[in-house]
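There is one chain below, alone, in structure tokens, taken in the form predicted alone.
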Amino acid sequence: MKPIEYIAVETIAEACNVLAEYGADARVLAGGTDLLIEWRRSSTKLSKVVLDISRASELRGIIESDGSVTIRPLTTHSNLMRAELVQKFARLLGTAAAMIGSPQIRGRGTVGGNVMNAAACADTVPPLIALGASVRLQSRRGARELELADLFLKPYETKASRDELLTAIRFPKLAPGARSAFIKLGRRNALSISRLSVAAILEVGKDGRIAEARIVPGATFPTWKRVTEAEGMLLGEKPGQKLFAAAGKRVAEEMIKASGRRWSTEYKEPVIAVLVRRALEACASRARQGVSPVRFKGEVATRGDAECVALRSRTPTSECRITTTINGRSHNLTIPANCTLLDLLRDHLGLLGTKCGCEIGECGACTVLLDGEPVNSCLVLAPQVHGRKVVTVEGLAQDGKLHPLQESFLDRDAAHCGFCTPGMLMSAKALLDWNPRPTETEIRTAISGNLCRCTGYQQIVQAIAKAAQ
């Protein structure tokens, strides 16, 4: 990867100071799942300074207050999936987070990055707009708030100034009677970019008629918005398939008004109409039957950084000193700022079990555990593991005895060519740590970010299931 000049900060104030000094010459690094891929492209011109905000504990967490929920921007998609507050007051947002990328991407990617990247396919933006979210932008000049729907100018461009940092996303709690749904259409079940998506919220009154309706399509308009023309058709009406189909058709009509007829319209026009209908039907069904419980292990505690020594510097640096624990052993290292965790493990420490595959976060061969979460080590900048714990496949066996997962892989002949096996083992380890008795569906979801080029998935699934017994 190209050389970079790096600054890490611990507070919002420090971040704002750096942005005030460097402006357009600074690039903010949070999870890095998009940024590191971009930096590897030969055509990419790097910013003068990389500003790492991942250590700022002020930017982590989900908070309930005054009838609203505030999500801080470093909250990961995995955090969103598991948070009780999200499941209780913004279920569709948790659903959207669960559909992003893979478990490894969800463990690193942040809601703030998803919003500020402003890609038309961003999965968390339609639910947040449907929820009526606003954002707080902060700089050394002060802070301002604006509606999330008003933040975007066009794909990949927002109204945030070069010296402003996203510090909070806030939305009102959904009313107890409101029901929500998020539907995404992609080319595959995992590691899929949205071709189209729909976030919907319905509230049905005691008289059985629709009292509130919100519809926000994704990857449909140049920027996201509620389709009020379709929403108005629903108000005061009783839920029904014909009504929902008509609303879906109206959304398709509004899409064509905004973008005109293009080569993709023949496909998108009927599909977005069907997705809207299905999302509304899902909302109505939940309103009648009640919401089924979601399996999760309570509120996720967001990691604080009080025990970490900051790597910040008043001037950018091309080298960093880090202290990290890898497989239970503490390491004090000086590394290039552009070193990835994958490079650190293989080239600096000789831990060759972690494999180098695609280097874009799609094959999963480089999967390791970072503070217990599966991550693609090719998409983690090594300075970001300062003060944190990493476990690789070499750390599974203890005192000369294989881990039960390793034993099970041997017993079930789940290791074929062996290239994907270390990553599969680490993804399975993360799953069993969270959920000791997973279903087959949960196992398949856990390894959905790991590709087996020998296509031996059935034996791998069976091996993980056996280890869980």
Ligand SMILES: Cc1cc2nc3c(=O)[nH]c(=O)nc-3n(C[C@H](O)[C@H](O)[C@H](O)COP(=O)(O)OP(=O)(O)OC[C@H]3O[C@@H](n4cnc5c(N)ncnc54)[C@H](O)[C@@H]3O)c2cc1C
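Everything quoted here is computed from the prediction, not taken from an experiment. If you superpose the two forms and keep the largest set of C-alpha atoms that fall within 1.5 Å, you have the rigid core. Numbering follows the first chain given and starts at 1. What changes on going to the form predicted in complex with this ligand:
Annotation: Cα of Ile63 displaced by less than 2 Å between the two forms, core superposition. Superposition on the rigid core between the two forms places the CA atom of Gln241 less than 2 Å from its counterpart.
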Contents of the next structure:
Amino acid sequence: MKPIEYIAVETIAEACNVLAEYGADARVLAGGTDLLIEWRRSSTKLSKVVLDISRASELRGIIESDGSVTIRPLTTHSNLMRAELVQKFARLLGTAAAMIGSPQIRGRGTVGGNVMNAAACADTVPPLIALGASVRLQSRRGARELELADLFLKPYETKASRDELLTAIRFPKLAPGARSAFIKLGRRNALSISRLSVAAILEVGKDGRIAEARIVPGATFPTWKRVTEAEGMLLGEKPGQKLFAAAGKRVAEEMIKASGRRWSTEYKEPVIAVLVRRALEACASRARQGVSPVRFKGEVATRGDAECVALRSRTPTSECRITTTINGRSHNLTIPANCTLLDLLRDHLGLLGTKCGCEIGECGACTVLLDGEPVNSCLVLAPQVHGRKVVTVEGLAQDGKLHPLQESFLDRDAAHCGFCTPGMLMSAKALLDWNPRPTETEIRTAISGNLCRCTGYQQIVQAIAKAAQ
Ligand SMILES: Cc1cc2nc3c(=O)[nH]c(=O)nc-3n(C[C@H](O)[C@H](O)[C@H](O)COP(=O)(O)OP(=O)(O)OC[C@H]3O[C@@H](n4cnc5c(N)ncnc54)[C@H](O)[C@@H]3O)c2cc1C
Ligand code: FES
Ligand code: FES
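Moving on from the form predicted alone, kindly provide the form predicted in complex with this ligand as a structure.
Below is the whole assembly, all chains and molecules, this chain first.
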């Protein structure tokens, strides 16, 4: 990784001061799941200063007020998918969050990072725009609020100035009668970005006719927007397959109007039409059945913020002194600011059990537990583990006795070349710590961020199930 200067702040005011001072030279770091990859891929030094906001408690939480819900930017995707307020007033947002990446990515990636990164495939953006969300941008000059749909200039570019911090995302609660859906098309179920997606909201009146319709496709238009032409076709009509199919066709036509016919149109045109129809059908069937709570299992529960002593440096520094507990042992370390947790474990501490595979969050070989949650250590900046607890595969065996999961992996021949095994074991441990009796689906979900190039999944799933008995 390129050399960086690092500074951690605890308040919005401190963050705004750093941004005012360094402007275009500074980059905000939240979960780091986009930023660390951007760093690795860029051949030049990206920014002089990395401003770590992950310790700012003012930027965490989901708050209900009269008629609206405010989501603070450090809310992770895992937080979103489990939050009752989201299930009650913005169900489609929880559904979208649950489809992001893998358990490791959802536990670390934040909604603020997803919005500000502004990738065309960002999964939380279509639901938030359908909900009518606005964002609050704050700087030392003051604060301003704008509609989320107006924030974006083009993929990866927003209207936020370099000295502005996203501090809140607010949207009106969905009406009790409104039903919503989010559908995403990817190449596989986990670790797959959206090729196309659709967020839809439908409200059917007492007369059985559609009173409110909102459709926001993802990765379809140059930036996100409601497709009012298709929404208008639905209003006042009775829900039905033909109507929904016509609305889907209309969205496809609008897509072609906006982007012209391209090599991908032959594929995208029918697919976006079908996705829109399916999303509307899902809303309509929920309207008929009433809402049932969505439960996403197979992931560890949120364990509140770790008690942590903040880094004391008040100016950016290229070397950080951190105190962290690894496998139960406290370490005081001086490390380069651009060191990842993976580098720290392998290169500084000689803990070679944690493997280095892709370094872009896709293989899970580097999975360790950070305050009990599975994370890709290649995507965690080491200064961010100051004051926190890390457990690696070396920490599983106790008093010379293998962990039941390790015994079970041996019994079931669940390790072939063994490269994925440490990461698999850590994801499995996170699952069993939270849910000692998981179902097979829960086991498969929990290891969906871990790839086995020997494809020994069957034995791995069986070994985890056996350890749980
Ligand atoms: C393997 C993998 C799979 C993924 N799968 C998906 C997927 O399925 N769907 C999806 O949508 N995304 C996916 N992502 C992308 C990523 O995880 C999300 O975009 C995530 O929400 C980013 O949040 P973060 O906290 O990690 O952001 P960071 O990487 O910390 O920051 C991202 C950007 O936002 C800026 N930023 C962050 N917070 C603020 C703030 N408060 N104010 C101003 N600027 C800010 C940063 O400066 C940076 O430019 C995936 C990533 C990986 C590595
Ligand atoms: S996910 Fe970290 S090395 Fe592959
Ligand atoms: S056992 Fe070889 S990668 Fe999984």
